[in-house]
Structures are given as structure tokens and as C-alpha cells.
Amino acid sequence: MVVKVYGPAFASPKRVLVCLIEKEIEFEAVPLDLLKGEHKDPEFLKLQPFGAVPVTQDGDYVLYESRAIIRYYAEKYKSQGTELLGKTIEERGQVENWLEVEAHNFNPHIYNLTLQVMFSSKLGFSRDENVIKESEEKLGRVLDIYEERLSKSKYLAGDFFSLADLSHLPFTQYLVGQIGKEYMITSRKHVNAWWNDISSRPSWQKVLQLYPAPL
């Protein structure tokens, strides 16, 4: 069964398409436009009554929450493709606890600098600069914490490449291009190398060449 995944040209969808091409899992991407409006749809709202991106469509069962998803096929497809969950107890513990601090700590500072650099006027309210101050500042932080467990790991889960990694992939690549703040991965030596070993992933590559950001 091919899995459809709605909305590829965003963000939290992109975090769905490269997880499911490290797992070698054959997908269907379904344009949605939200600029446009698309994903308040009637039809639309039938698979995800909250209006928002990605849903994933597996045949009758539907998902729609990017960690939700990515655990889910992460697990269900864990002996083909790259192992994204650890080997052991351990490891995969380590890989919730990130991507917990991910959702928690790292994208709710990074989201709203996109919001307000990147579609504020597509979206019709004001730029915030206060916003912006407040939340560069703030991700600052937590990218300090990045940096003193990127010394003592390659990676945030431990030494190996998992969803904890793949899940920073999407809002990250905003930071470094369309936001226009490279620096605060530059500046911080370990951060920088990890940085530049997962978004020169293949499967990165790969999604960035097939679904353009859409700005």
C-alpha cells in the first residue's frame, strides 16, 4: 500500500517524506496549498478536523500529527531501511527524550521565527520584531545545550543517526536559508558538524530537490 502524505512543500510534512524514504517506504505526495486556504477544504478537514499539515493516508488509516507519524512507521518498518529508533531500550530511550526536547524546546522558538520572517505577510499580520528578538534569543539557548551534548555524541541520541536527528531536519534548513540566521549553527563548533552531517543525508537531498519550500 502506498502511503499519501498531504502538503509536501511544508515544513512538518518534509519531516514525514524523509523518514519514510530513510525507511524505504513507497509514498504518494499530495499537494495541499495553505496559502491558499486548502487545508480548510471540507474534504480535507474529513481526514484532519484540526486543518493543519501533514496527514498521512495508509490505505483507511490516517495519521496526522509529523512525531506520531514518524514513530509510527519508524516502528512499523523497523527491519528495512535505516534503523531511526536505537537497538536497544536504552537507545530508543534516548531517541524519545530528544525528540521530545525537540517538540518542546527547540520547535516552538524556531516556528515562530519562521511565522514571523518567513509568512507573516502571506498571512497578513505584521512582522514582531519583539517576536523575533525574544525567540532568536531563546533558541539561542537551547542550541547551547546542543552544543555541550553534541561534544559528547555525534548525534543527539548517542552515536547513531535516528528520529531525534531527522526530526530538526525541516525548520532547521528555514534557520540557515529563508530566515537567514546561519550563524546561530555556525557559530557553534559541534552543532555546525552535526548539522552538516544530516542535512547532507541523501534522503534530505532528495526531498529538498523534489518539494521545494514554497516561498
Contents of the next structure:
2 protein chains.
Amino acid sequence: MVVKVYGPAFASPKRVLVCLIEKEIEFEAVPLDLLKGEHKDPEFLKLQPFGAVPVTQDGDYVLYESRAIIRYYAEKYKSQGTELLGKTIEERGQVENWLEVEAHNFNPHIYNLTLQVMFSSKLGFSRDENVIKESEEKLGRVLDIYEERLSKSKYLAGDFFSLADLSHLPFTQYLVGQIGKEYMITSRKHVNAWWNDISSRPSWQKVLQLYPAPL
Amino acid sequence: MVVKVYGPAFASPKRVLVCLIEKEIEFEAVPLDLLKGEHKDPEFLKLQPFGAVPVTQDGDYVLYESRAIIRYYAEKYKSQGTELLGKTIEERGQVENWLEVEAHNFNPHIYNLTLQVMFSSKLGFSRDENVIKESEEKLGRVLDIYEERLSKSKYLAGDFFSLADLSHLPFTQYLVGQIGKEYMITSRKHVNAWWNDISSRPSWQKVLQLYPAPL
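Starting from the form predicted on its own above, please write out the structure of the form predicted in complex with another copy of the chain.
Next comes the full complex, this chain leading.
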């Protein structure tokens, strides 16, 4: 069964796409225009009642929330493609730790920057320079902690690439690209080496090439 | 090895406490006064660099982020106590789905209500009635989706109690208690039945009895 992935142009669905490529799982991307509100269409709300992407559909098995989906496929196809959950329960614990840090410490600030800098005019509100400044400062403090962590291990959860790293790809790509704040990465030696490593993986380059950002 | 759990008076650490009790894992609670800023002490920051609770310490194995910790212990002690991750990979996928819904759709609004209604004066800022109103409306819309879901399955991830349900306990307890908005639960038939079921579990009653809220 081919896995359908809804909303490939957008950042959160790209977590799923890069994961499926790393796991060598066949999939079909189903475009959805969030800027036209297609994620609020009644048919789509039957799949995802909160009206958000990504959604995956695998026969009649439906999942949503990008970080739930990547955990599911990384576990279901554990022995296929790249191991993304660590080799032991203790390694997986660290993967979970840093996947949650991404979701709760890193993402809120980078998401605010994305919304303000990239999408405000498209979504019809004016950018708020105070929110941008505050988000940048808070993200900087998070990246200082990442710098310390990455001075001790090559990747976030340890010396192995995992879902915890992969989950940072889509929004950090905006940060160094369309948001124009590459300095936040390049000014931190270990964060920069980590970013160069994970963003040059063939899986991620393939996602960027196949599914251009909406802006 | 006894698992140390930091910050038992507060809501997020209670996710961990109730999970450890369900899994019949021995633990020791280490009090921490967040209202005095003890989570920002240098010694504590060595354990949790972002300065937040909970943290668990199991010998020299340290974890943070409540939803990472509960996943780790539910997996490590899979065959002990209550099964909290479902029996199959597909059931676990649904647990992950609804655990992420709790984190990203439910928690932001109930957390805002908690902060505004319970903690604003203690933390030295005045409550913002607009934030309260908006959070209540948004939480109501999320609970409408829960009502629909819980009309089809007894628990969020299916017909089995799991981490997805458990993760809702601490902040929903505030909602029906100190926040004073019990009507949001009781006015929704299936949500109400679900809440009565999960909140009456002996594990949760034990947590409430042993570790009173700070306010």
C-alpha cells in the first residue's frame, strides 16, 4: 500500500516526507493549498478534524500530527532504511527527549518567525516587529543550549542521527533561507556543523527539490 | 534503582507520577519550588538546561520533557503494570496521534487558562480577560472534536486507556477545580463520561492525595 501524504509544500509535512525517504517507504504526495484554506474543506476535516497538515493515509489507516506519524513509520519499518529511533530503549528515550525539546522549546519561536516574516502578508495581517525580535532572542537562547549539547555529542540524542534531528529540518531551512537569519546557525560552531551535516543528507535534498516551499 | 522525579507539586510532573504508579515503578519525588525560581538554580540547570520540570534521574540516566519520560517508562516496563502504549504498532500510532493532539491542540489553551486564572497574581502580572475568553473559546472547539471522537471510542486512541488519556489528567484537573470551568467537561456527554472514568483511576487519586497543587 502506498502511503498518501497531504500538504507536501508545507513545513510540517516535510518532516514526514524526509522520514519516509530515509525509511525507503513508497509514498504519494497529495498537494493541498493552505493559503486558499483547503485544509478547512469539509472533506479534509473528515480526515483531520482540527484542519491541519500533515495527514497520512495508508489504506484505511489514518494518522495526523507530524511527530506522531514519523514515530509510527520509524517503528513500523524499524529494520528498513535508516534507523531513526536509536538502537536501545535508553537511546530511544533520548530521541524522545530531544524530539519533545524540538516541539516545545525550539519550534514555538521558529514558528513565530516563519509566520511573521514569511506568511503575514499572505495571511492578511501586518508583521509585528516586537514578536520577531522576541522570538529571535528566545530562539537564540535555545540555540545556545543546543551549542553546548552538540559540543558533547554529534547529534542531539547522541552520536547517531535520529528523528530528533530530522524534525528540525523544515523550519531551520526557512530560518537560513526565506527568513534570512542564517547567522543564528553559522555563528554557533557546533550547531553549524550539525546543520551542515543533517541538511546535506540526500533525503532532505530530495524533499527540497521535489516539493518547493509555497513562498 | 529508584527513579527521582523533580517538581511533584506541579502539573507536568504529575503526568510522570501517574504513569510511574500505573507501571508499578518505585520512585522518589523531589520537591522544587517554581514560584521561588528553584528551576533556574545553576545546580538544577545542569540537569535540565531549559529550566523546566519534570526531570527524572534513574542512576545516571536523566530525561526531561514529561511526554518523553512517560513514553520511555511505558516502553521500558512494557510488560509490567498497565499497558499504556496499545498492544500493536497500529494502536501505538493512535496513541502517538492523540498524545500529540494533547500537546499541540489541547494543552496550549488550557495552559493559558491555568497561567492567567491560577498563577498570574503569584507571578506578578495582571490577568488578561481577553486571553482567558479566547483560550476558553478555542478549548471549547477542541473539546467539541473530542466529544465526536469519544462518541466512537471509549478512550482517545481507541477502546483502551493509554498515555494519550493519562496526559490530559493534570491540567483538566485544574480546569474542573481551581480554574472553575467544570461546565466545559460536564456539558459534553462523552467527554464527561471519559473524564469521570480516567480521573477516578486509583493512580490519579493517589497522585492528588500525595502531591497537592501549589495553589
